[in-house]
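One chain comes next, on its own, written as structure tokens: the form predicted on its own.
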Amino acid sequence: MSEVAEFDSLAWFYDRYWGPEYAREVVVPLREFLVGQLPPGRPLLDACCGCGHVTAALADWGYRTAGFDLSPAMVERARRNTAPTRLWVADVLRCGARDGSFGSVVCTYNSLNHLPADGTSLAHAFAELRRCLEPGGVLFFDLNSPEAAGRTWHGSFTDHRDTAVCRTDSEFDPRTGTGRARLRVTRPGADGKAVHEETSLTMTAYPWAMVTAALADAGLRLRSVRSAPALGLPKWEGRVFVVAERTGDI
């Protein structure tokens, strides 16, 4: 199964629960680290963008967004979700937008965690998300812990909703720092049957030494880096907000 399908079969489930509920706890630290440094009307890019719930909000803010998406099931529901926003699909390796374009790139819901465990992925997509982005222009975004990885992706459990119903087996491997999920999605058709959805999804932790060699290697200076906690969203612990900002010229 390839990553685009892997995703593609979330995005229903995604776009119903997980991804409202995950943009109203991220504005709080994207308001606390964006607004008002970056100023409403300026052009701020979602790498990753999901079903768009994020974008949304951005917009709502006043900034001009344009955003990307690895699968074109969700990049469909952010259209209905976020219009008249720019949107596309695209890898977060080589995601086609301009150079210089941006004066803010965000890359939330913890997508740089799905990067291959290969050594040079997470570089290259620090590069590229910097190549996007003004001279100053700051790049925020989020990630899970090797230990927040050892807690979360570990064991089953059932996700119930009110239609619908995810359940969750995953794995994690702390010597690697990969982590392996199979996810089964139960919800209704359009003709009020059941449908059936299976995805496999994979995950990589990265220390955090390799989070700062990765970002200085892309020509990334740190500006800013809390926790989850620290920011008021205990339930989220080992996950870390990030910022960092564009240095040198085009």
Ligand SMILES: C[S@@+](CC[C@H](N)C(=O)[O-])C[C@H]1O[C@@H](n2cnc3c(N)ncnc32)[C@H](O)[C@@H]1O
Given for the second form:
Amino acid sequence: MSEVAEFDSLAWFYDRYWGPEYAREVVVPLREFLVGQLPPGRPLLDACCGCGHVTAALADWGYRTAGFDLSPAMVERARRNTAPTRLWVADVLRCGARDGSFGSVVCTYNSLNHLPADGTSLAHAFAELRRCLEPGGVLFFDLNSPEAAGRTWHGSFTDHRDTAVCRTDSEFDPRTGTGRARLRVTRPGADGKAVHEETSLTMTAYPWAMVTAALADAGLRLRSVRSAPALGLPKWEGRVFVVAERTGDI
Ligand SMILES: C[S@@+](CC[C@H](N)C(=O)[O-])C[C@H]1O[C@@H](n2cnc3c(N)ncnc32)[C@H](O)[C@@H]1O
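The block above covers the form predicted on its own; next, return the form predicted together with the named molecule.
And the full complex, kicking off with our chain again.
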């Protein structure tokens, strides 16, 4: 695991703007998929939890939440946002949770799109998340499709907020299904002077056939797949929301 993660330099901006905004949207499908399936009080793992905004919403619904993320800076912010949730720094390919210890695992905001395009990482991540689930437990995740990646990981845009700006320059290669974005945040520092932070993010967009094959290889049965517009989230067109169930014994 690298000591500096891609999202470290984005943590301030993500914590303040993008994390809370997405959490407000993704609770719609989460409510539909989870409530009724997993009673309050059950253990729930937020994989790639970022700054913990989704984790906090799930804790508010009464779940016994835990979470991990590759970025120490994101986890540090999640600790402030979700106390007393158990949080740790880990890679989704080897997260360190106990076998079969969660009734449900969630992984939101296209976190799995940030795995390498090596043809095996997605299946390894699914296998690892399946390992954390009790038999019959459900995995909820969302992914950007190659079509959405081609549309959104393209060109430059500047996100102006009250006191901060994030400029993104991105490109996506439909041939390889991979994208890269350079993000530059300018924000006020503690002493009032501007702070500049920069990072590069990589992304992999998987054809749907690859996703279903990886789920099957990992021992996860597809239960439901819904598009963002079908869930009343038109802004996220091209994103799919998926529920899969752990089959078999530990
Ligand atoms: C777009 S953010 C989503 C965060 C959070 N799930 C949410 O909904 O706000 C993607 C997150 O995935 C994390 N991530 C990327 N690759 C990871 C990996 N291999 N293992 C664990 N976390 C990873 C990043 O550090 C980042 O916090």
